[in-house]
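For reference, the chain that follows is the form predicted on its own, supplied as structure tokens.
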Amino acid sequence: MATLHFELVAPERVLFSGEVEAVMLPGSEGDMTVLPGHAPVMSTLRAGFVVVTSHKDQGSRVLVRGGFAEINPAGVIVLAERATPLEELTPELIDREILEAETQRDGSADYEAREAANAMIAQLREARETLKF
């Protein structure tokens, strides 16, 4: 089958660099499915995870909390504000996660930082419920 490369970049580290047959991204606008040969697409990442498939039934998840996704000829770069590996998540570092986000949100008077905020809080609660800790 075949595969293209991919990076997944956090500020403190490289989580995966290598061959993949499909990269599934939580963009801004909604989820996406990255197959060899797709087309050149930039965009931002929300809350989410990203589900890498490298071998037919092996794959891995990462829960990025934002950052950007570049997809070129040469494969699919993603650089994330920040990012855990699902075998890292605990419960309380997802809600410490979320308490960070409502921190943030309460101690802004921009009305655009309080939705972005809300849509995080929300998003890391969705992660949290789909991990069923």
The other form holds:
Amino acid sequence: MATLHFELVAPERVLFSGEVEAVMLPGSEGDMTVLPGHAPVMSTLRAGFVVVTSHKDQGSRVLVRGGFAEINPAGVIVLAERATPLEELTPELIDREILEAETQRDGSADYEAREAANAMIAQLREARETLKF
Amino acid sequence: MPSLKDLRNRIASVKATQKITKAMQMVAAAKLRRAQLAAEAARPFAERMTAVMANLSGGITIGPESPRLLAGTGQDRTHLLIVCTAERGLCGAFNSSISRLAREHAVRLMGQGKTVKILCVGKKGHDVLRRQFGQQIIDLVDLRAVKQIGYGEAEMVASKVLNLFEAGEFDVATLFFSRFRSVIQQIPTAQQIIPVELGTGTSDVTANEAVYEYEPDENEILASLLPRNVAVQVFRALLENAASEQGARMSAMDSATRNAGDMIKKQTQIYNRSRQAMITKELIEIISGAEAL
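Alright, leaving the form predicted on its own aside, put up the form predicted in complex with its partner chain.
Starting with the chain above, the whole complex follows.
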């Protein structure tokens, strides 16, 4: 089966780099699954899970919090500001992120910033639900 | 002429100092390796970011509607200097060379009649610049408690900068830090981060050929990317700085250890000479005393 090259890059390290069969991205305008031969797209990401499917493992998940994805003929590159693999994820971590987002929201007077923070909180809650801790 | 006891004490104290500098050198070497690894691990993100930005802005003409982080405020009156230095001393000329570069820059800008504001990251730069630019320094970011610099710290600095920019506090921001070339060479560097300076030549050729779909549109992506870019640049500067600091400290402590070694050698020689002279003198006294009988 055809594969595509996928890279997940966080500011501090490269989290994933290799050939995969499919990647599901939480795009800001809806989730999308990228298969080999996808049209070139640039998209911003919301908070959510990136799901990677490859020969070796079916659906390893990484939680990303905001970022950016570039799909080009060579492969997929995700620049994630904060990325945590599922194995390292704990409910406390998500709760902390939610709390952080809430403080940020309460601290800013700007309407748009508050809306963005609200959306972020909702997405994080959703992520927490999905995990069913 | 110092007595033998004085000399002995002096040698012992230099030896103790040598042990400290030697230990500091070894600690710096270990930390340097870690800092270098961190800087290398962070490179892909920064490179991709730059490539994407260059790609995006290539298709956009800078107009009055484009994001201010890219186009600037249209003025060049107030400059913000972000001076990144170490929290600790004893690292050779590291802190002073960054501060010197920043000071020259500030003096030149002030000579042109522009307003200068300084944001210090790291205590040492603040200590040096405070004397001359006490009124210009608007804030000090203290990273003393931070052991390993993470993206969080960079985000914190970047959000401070962005808030100031939003409030219209400055027009141009320049970042001062030390680029890590090698253990013995660190280059103090000034880099303009607001408005963004993009290289005209893009490195990613394959990406340029493709026609992208944008989700949402280009301007919105750019608008969300630009503030992140500031954080990324700050992060890179902090990491380079951390590596440079350890490198500078390592070479400074290496030469300090060597100096201490030289001093011990010299002092020991003086000590031995005067000890022998003392013995000879005592012998002469005894002999001449016996002859007199």
